[in-house]
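Here you get one chain, nothing else, as structure tokens; it is the form predicted on its own.
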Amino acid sequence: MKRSFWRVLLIGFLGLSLVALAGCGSQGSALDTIKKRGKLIAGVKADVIGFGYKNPDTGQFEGLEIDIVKAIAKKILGDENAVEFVPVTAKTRTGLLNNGEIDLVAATFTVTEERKKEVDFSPVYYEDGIQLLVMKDSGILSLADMNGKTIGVAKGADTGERLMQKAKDLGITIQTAEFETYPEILAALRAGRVDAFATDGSILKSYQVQDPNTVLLPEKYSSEPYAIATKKGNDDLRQVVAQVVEELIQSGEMDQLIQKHGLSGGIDK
């Protein structure tokens, strides 16, 4: 009786085990699961112009992030179109990267104390601000101008408070009114529903273009770093992404892709 005990006890422990290690075997590194599955699935934005916007013309990917996740694609896969273009928002791009749906962010993802706690950043490929686009006919000039006024920022970025306490430092009180997307902000600005559309100034030009109403603030209020953020854990993937970006800054390309793309921004090498 003891003896058929510990047999099924050593066989239930023998199955468990090989479960387990069946287990850790198929869950291999970052790289071994994008090679597997045979593309990269990136998340980037889908309305900005000149860093990541599905063109209604052609419903294709366009803009700096666009090729930029195109050439790590390359380094992975040996092929640029091996990737799944996932539109994300400031408010959904962690999280979705965080529980798997996707492998990198590249979504004007600007690097903060913070947001290091949460994600990895590659270096640095694009240095922007802060800045307000109002109405033409609105008088403002800055946001010493926005006294009691509402600003629209969008959902999960940290516009809003870097420009409270910059309204702090001025003396002034403002309002913020959040938003999902930045067609929305738009289109509150032309409805009168916000004074203001704020977010980082190359952002905003391509808005600026849509209406010939609204006018650009040339004053920046912040520096904003953007850089490719991946999962934490994820080594193998962050330094392929690193290597990429270095590779396309110090060969010059990057300078390049920024012209093609209508950027005025950039980095110092």
Given for the second form:
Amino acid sequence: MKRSFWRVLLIGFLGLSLVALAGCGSQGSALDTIKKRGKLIAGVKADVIGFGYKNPDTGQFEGLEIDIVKAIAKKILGDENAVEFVPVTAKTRTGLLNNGEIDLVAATFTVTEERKKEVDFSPVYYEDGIQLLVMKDSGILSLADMNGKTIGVAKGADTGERLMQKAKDLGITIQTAEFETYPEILAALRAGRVDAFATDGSILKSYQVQDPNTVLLPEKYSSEPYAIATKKGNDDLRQVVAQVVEELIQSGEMDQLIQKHGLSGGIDK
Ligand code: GLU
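Taking the form predicted on its own as the starting point, write out the structure of the form predicted together with glutamic acid (GLU).
In what comes next, the whole complex appears, and the chain from above leads the way.
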């Protein structure tokens, strides 16, 4: 009687251990998952010329961040074209990464202390800053002219918070209106529902060219260091991504890519 009790307990314990082991095994490492799948799934911008842009003429993604992702795919899979590009926005990128739909985010993603608690970041590969896009006939020349006015910002972006702080420093009061996507902010600006459209200058350039009646004000109101994000705990992938970014910077290739895409905000080595 006693013996069979212990036997049942032992079998039960072994069974539970097997289930636990199988659970671990099915998760595997992030790199193994990518290798087994045969492609890297990367969250990128589709509307930021020079960074992540789906060229309507070719249907292909192009830009600095696309080239960095291709270098990562080459390192992991030996093939720079073994990539599926998934368009993301400031609002969707962290969720898609953390629920496992994408392996990494290379999408004008600014490193902040807050975000470091949610995702892991690679070394910084580019530095940008917040600017304002306004209508030419608005008479607005800088943030200082925005007292009592409304600025359109994207959900999930750090723009609103940073501008609020800047406005406070300038002793003015501004309102921010949040939108799901950047095209909606451009539409709101043109319709006069907001007085300015704010985000990083690199992103605004792609919207300025869509309407010759808008002007991109030159002043920058923040420092936006861009890095590639991976899911917390995916340490083998994080290490490879960091290695690729570091190698591109040290070899001078990052500077070449920045020039190739007509960008100017490179980082110091
Ligand atoms: N770079 C800024 C951020 O990460 C702007 C938003 C965006 O990338 O769309 O919050």
